[in-house]
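Encoded as structure tokens, the following chain is the form predicted alone, with no partner shown.
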Amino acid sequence: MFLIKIGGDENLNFSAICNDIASLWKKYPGQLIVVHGASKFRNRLAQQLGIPIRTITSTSGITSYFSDENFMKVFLMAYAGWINKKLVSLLIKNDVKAVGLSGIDGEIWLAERKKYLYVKEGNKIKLITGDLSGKIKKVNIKLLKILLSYRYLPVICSPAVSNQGEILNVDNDAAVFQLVKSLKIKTLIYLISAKGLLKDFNNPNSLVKEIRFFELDSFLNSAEGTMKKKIIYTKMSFEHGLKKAFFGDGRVNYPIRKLLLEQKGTVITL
């Protein structure tokens, strides 16, 4: 099985990824799910909402957003509204039956919501309360092996839903790695902005063709923003019975083909 996450930046070639997604599909019916991001599609609608976005950063030096109820209104709009119905509907237009769906959808993702944060603020360390995120507990792996069983594509987002039905914001790149875990998938591809996984993050052309799982680690001290948690959670689910992951350029015309039928981007393998 197949998983294909979808980054989030507005330069990504969303027609070019729904025209070899469906492709993928056609070969592989009932063999792939979609993970999609939309940070940057939030961030401008935020924007032009004019309601502020905190950064904030762990302990561990990964940074994130601080999830309060605008954010999270916004989050709602961006993701399971803008972005999911724009792929659902490219999508279709490819002949594929995709189905759109928020982790909140089915309780597909069912989070445990984080009490409290800590934060790092200069050289001090901060708890911090009132954030609506949580971490992934469960996949609702049943309802998804119905739709594939039906023939219908997933294409999933955040965010997720507690016991108590909270909306929860959650890491993509972290649901992504519940998903292998749980269904069992083998093949991983990430379609970013950039040509693959660069050994030196500031430098476009420092592309890494092949790399072995285990050196990942080696990535993280260059490694800017979300891409340090793509990399961590890559190297947990080999750890989880992943096979292959692919990162590649999703702003070119196809994208998937050009990735694993020319190498054009960086495969990792164990």
The other form holds:
2 protein chains.
Amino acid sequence: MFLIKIGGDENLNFSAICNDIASLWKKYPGQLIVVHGASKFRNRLAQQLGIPIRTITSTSGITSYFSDENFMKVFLMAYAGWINKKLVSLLIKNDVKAVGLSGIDGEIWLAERKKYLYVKEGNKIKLITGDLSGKIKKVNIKLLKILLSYRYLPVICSPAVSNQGEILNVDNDAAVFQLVKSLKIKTLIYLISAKGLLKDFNNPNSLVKEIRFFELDSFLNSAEGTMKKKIIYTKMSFEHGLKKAFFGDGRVNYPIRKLLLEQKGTVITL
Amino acid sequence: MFLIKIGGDENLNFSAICNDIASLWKKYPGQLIVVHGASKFRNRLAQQLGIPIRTITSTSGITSYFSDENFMKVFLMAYAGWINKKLVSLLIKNDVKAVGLSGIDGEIWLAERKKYLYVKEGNKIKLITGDLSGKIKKVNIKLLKILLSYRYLPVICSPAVSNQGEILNVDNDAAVFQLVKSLKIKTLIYLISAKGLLKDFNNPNSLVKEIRFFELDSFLNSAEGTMKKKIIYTKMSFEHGLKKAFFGDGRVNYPIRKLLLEQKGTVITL
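Mind sharing the form predicted in complex with another copy of the chain? What's above is the form predicted alone.
To see the whole picture, the full complex is given below, headed by that same chain.
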């Protein structure tokens, strides 16, 4: 099983990505799922609608967005509304029967709301309320397997849902990890807006061509925010059955072909 | 099989509607699908984003919106992004495993783009280009039946898709008719922001309690735009296997219960 994660940057070449996904799907029918982001588009949409975006820092130093009801509305519009359907329509153009789903649908990502959210503000620790974020507790693999067995390609995005029907922001990379674990994914492909994993994230030419998964820790200090999370969860994925991971450039033509066949990008092995 | 169509007005009581859908689903598991609108929310969102909405009138006198790429983006955000997921989450709250889908997903509504669009502007007939609207040619009943057989409730909305991957605006009531025909729906329930079918649409107290389907024509002159389409397609639905249709108030508590059990609203019979 393959999992392809399409990043949330707007400069990714969706059309080229979907062409390549279609080729992979034809070679491995029913053996592939897609997860995508839409963070840049969401943030731009929030700005256009005059909805403030507030960055918060957890006590462990991880930054995220304060997710109140207005934020989650924009979230749904950007992820489940625009980018998800854009990708599905591009896959249909390539003769793939894709089905776009958020983590809410059929409780694909069943999450539990974080009851208390403590954040750092300068030197102070503050408890904040009204935040709608959570942690995935269960993946509905049954629904995904049904779709795959009938040759429908699931295209999945945040947010998740609680069993109380709360629409919850969850970390996308944590969600990918949950999918890898529960669907026994062997190959994970990250398409991002960089050439791959960089030794120095300020230097686009410092591409790491190959690395073993247990060496990933060495990147944690140099990687920036969202890449840091990807590295942590990729390492965890290897500890739960993953055999191979790729980080490749999603801005180019034939992004997956170049990654898998020409080894343009980073390959992470067991 | 039941089909429940939830109107596009923002004053509908989504929470009450979803409670009642959950009761119906528990009584008739796998025997129900939901279709919804979001037109009012879409139009307000377009306004907030500064995207102009242009009304066009076909040569046969039917008004619709000019659907260019910007309009379709807002369309997706409102329908597939916000309202669809709002309804799905409310159903999940009521222990129904709902799955939200647009007509694009799995080609549920496969449409053909209108090649030429002639519109009336005053006394002139003009050909306009760049419009992304179409007509449904095929419903993917296979996917809907799979979901129903595994007890997932499909919650469906516009837009549709062409086999070229074009995202197309289709008439929602025409889409409901296509579903009635292909899924052999016997009972159609319209939840709207009125007490039911009105003899005089300016008079909210002119409710028609009961009517035979072949008498519906008499309403065509008095009904306003969107209601006119509903009446035309409901009549056609009866000519294709429908046994009973209801028009009821979606703004109240227990909207479906009141309609089916207390006959509050309009019932249309064979």
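Here, rigid core means the biggest group of C-alpha atoms that superpose within 1.5 Å across both forms. Bear in mind that the values here come from a model prediction, so they are computed numbers and not experimental data. Positions refer to the first chain, counted from 1.
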C-alpha of N123: shift of 2 angstroms or more between these two forms, rigid core aligned?
yes
